[in-house]
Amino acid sequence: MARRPASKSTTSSPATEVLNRGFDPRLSVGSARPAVFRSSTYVFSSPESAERAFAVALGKLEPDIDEDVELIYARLSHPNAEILEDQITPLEPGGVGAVVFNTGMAAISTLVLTLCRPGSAVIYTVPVYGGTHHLLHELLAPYGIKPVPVPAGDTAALSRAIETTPDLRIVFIETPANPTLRMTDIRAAAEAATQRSAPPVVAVDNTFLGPVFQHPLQQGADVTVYSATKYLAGFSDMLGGVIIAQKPEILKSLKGTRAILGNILQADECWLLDSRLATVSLRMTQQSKNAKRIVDRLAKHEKVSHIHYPPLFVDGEQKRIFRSQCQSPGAIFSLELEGGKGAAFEFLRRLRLTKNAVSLGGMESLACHPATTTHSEMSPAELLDAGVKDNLVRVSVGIENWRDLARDYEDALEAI
């Protein structure tokens, strides 16, 4: 093996534990960091480990304490999956492990298919990533599965939501919401959420801003969900997806579940990820400095309505959820344009540096039109209600030198 089983305590700071956790050098020829295994299936020591591994694959039996199972096959876990799942779980204060997947929304949609049956409810904050909207009314509504959208940031309509919905199994919050960036106060849902006889499994796609600027298991959910193609791996180079829980029992019931779709980080990926777990709060430090700094250049321009965000906040529901759950307003911002779609298009248009593509949190800029990318699948009524208008860009900031940055989008405001 590769890995050493994780410690469930610790007095290292995440920064160091990210590094050293559950990974010994001397199971790996005297690796310091680890290497990449690619193997499909595994040789037991013995018969007996052979069945003892099964019987715990299956929960026929729980592992001892710092037990260290034999693995099975890759499908069901392999030693790079265990080193970045040990590795990555530091960074969410609270979380006693991680789950990871192929990509983000097979993350959710694994949390979703492993929690909810055909006739329970899932409660999901409005506007949210047009995939996750895909899924709860394309993909499992036909199934019995009720979506129950509630606006983003509506406190009081969240706990009713919570309090009266039938057969709630999950309240799915996106916060900062996607691409508007209103926030849902994490604590409040929580709180809500433990009040039924049942409680549901309070779930945060937490991909804006975590793991380094807010962290959803402190204020009270159970579950984390991350893209973890955005930040926390941060080139835009790969894909993947991250659960990382309070709860042991939801973990085992994850890798159950995934065991079962197949949809597990193959080994490439996961060495890859979990080298970049190191830099993210480095690279979101200065990204969210930069996003603040053009942000301040952009604010008072003539041909910017409005911009979405957390600093820039009027509201005062908005502000007291921000101050209470964030320690930085992150590095995405969205502009909505004086002259509509027509403004939108030709803003992305004259945009040197920062490329219009989807996707976020890579070290290059991007900007994108939500209302006909991401958010598309949405109705034009749907769309309305989510504030994602037509003159609205999504502006994913980098690691450029934030002048190049504001002189680029100066610019192209000036050529609409």
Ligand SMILES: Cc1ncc(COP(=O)(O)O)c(C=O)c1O
Second form
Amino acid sequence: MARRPASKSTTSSPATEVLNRGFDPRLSVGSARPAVFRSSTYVFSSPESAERAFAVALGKLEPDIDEDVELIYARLSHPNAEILEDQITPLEPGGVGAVVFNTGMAAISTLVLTLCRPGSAVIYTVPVYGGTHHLLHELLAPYGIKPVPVPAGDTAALSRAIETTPDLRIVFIETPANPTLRMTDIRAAAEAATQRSAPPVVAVDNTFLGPVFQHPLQQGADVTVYSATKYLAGFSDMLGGVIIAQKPEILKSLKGTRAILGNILQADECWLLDSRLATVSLRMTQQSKNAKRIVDRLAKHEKVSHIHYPPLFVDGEQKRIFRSQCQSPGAIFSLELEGGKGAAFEFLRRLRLTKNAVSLGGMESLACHPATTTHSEMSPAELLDAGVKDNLVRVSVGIENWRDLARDYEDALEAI
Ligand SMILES: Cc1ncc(COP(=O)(O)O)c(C=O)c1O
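I would like to compare: after the form predicted on its own, may I see the structure of the form predicted in complex with the named molecule?
What follows is the whole complex; the chain from before opens it.
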């Protein structure tokens, strides 16, 4: 076996921990990197061990401290998932463990299906990623799970909704919001949640700034959710999802649902994601520096009517939230262009270096028109309310030379 029992406590900084946890080369013929265990099933050392492994998996028995319960079947768990889950945990300070999924949407769906029943309510901030909106409104609302939208950044409205929504199970906060970068106060939401007799789970989609520039568990959130497809994987070459939690019970429930839905991240993908963790901070730091320099150049461009980017916030509450909960603005900005949808499309058509593609967080720069792509699940009225305008282009800045990118955007703007 390649894994070793999950590390109990974080003794070093995350950058060090990530390279030293979860994996013991002696258990993998000395290999300095984990082997890939593609097996779908695992051989038990005895029928008694099989019985015990099933009893633990089904929650009938608690494992003993330091017991290495035998693996059963890869839909439940496998060595590469366990290695990854152990290694990724210290990247989210306050986390006690992680659960990995085959996409970000699988992580979000599993969270909601684990915690909600017919009649439950889920508060979510607006705008929210189109897939999350679709999940809540189209897939789950017909089963009696009630989506309750609250404008991102409206701290009073969010606290009020948390106080008054009946049978509230989840407060789902996407901050910064995709694609307007509007921020929501995580701590205020967590405080409101704890006032309830049955506190809802406060979940933060940390895809845009985590795990480097925002740490929701330290702000009181119960879980952070990632589309690992983005910055964690970082090369636009795989899909993945992660949930990191500050309580073991919720991790156990999520793993139980995952075993039935069959959406665990597969061994090869775990191995790949695992190899990307050690550089996530380096990549995000460089991408963020690039974005800042580019925004400085574009801020006064006559064809740009507005840039959504945290250092350019004018709203006092948005400035406050940014200062209090983020260490950097990150590497995504959205441009509003003079000339409406036509100008936005023309800009995308004219880009030479930045690719017109959805997704974000990869080493290469990408740009898209959210209103007609990632957020097209939303109705025209919802788009308007959420500030996802027709003239808005979202840009995810990569690690290319920032001057080349800035010139790419200026040339495209000139050509509109
Ligand atoms: C903020 C956010 N959350 C979740 C997702 C869904 O992730 P995935 O595509 O890995 O399912 C995305 C995808 O773009 C996203 O931007």
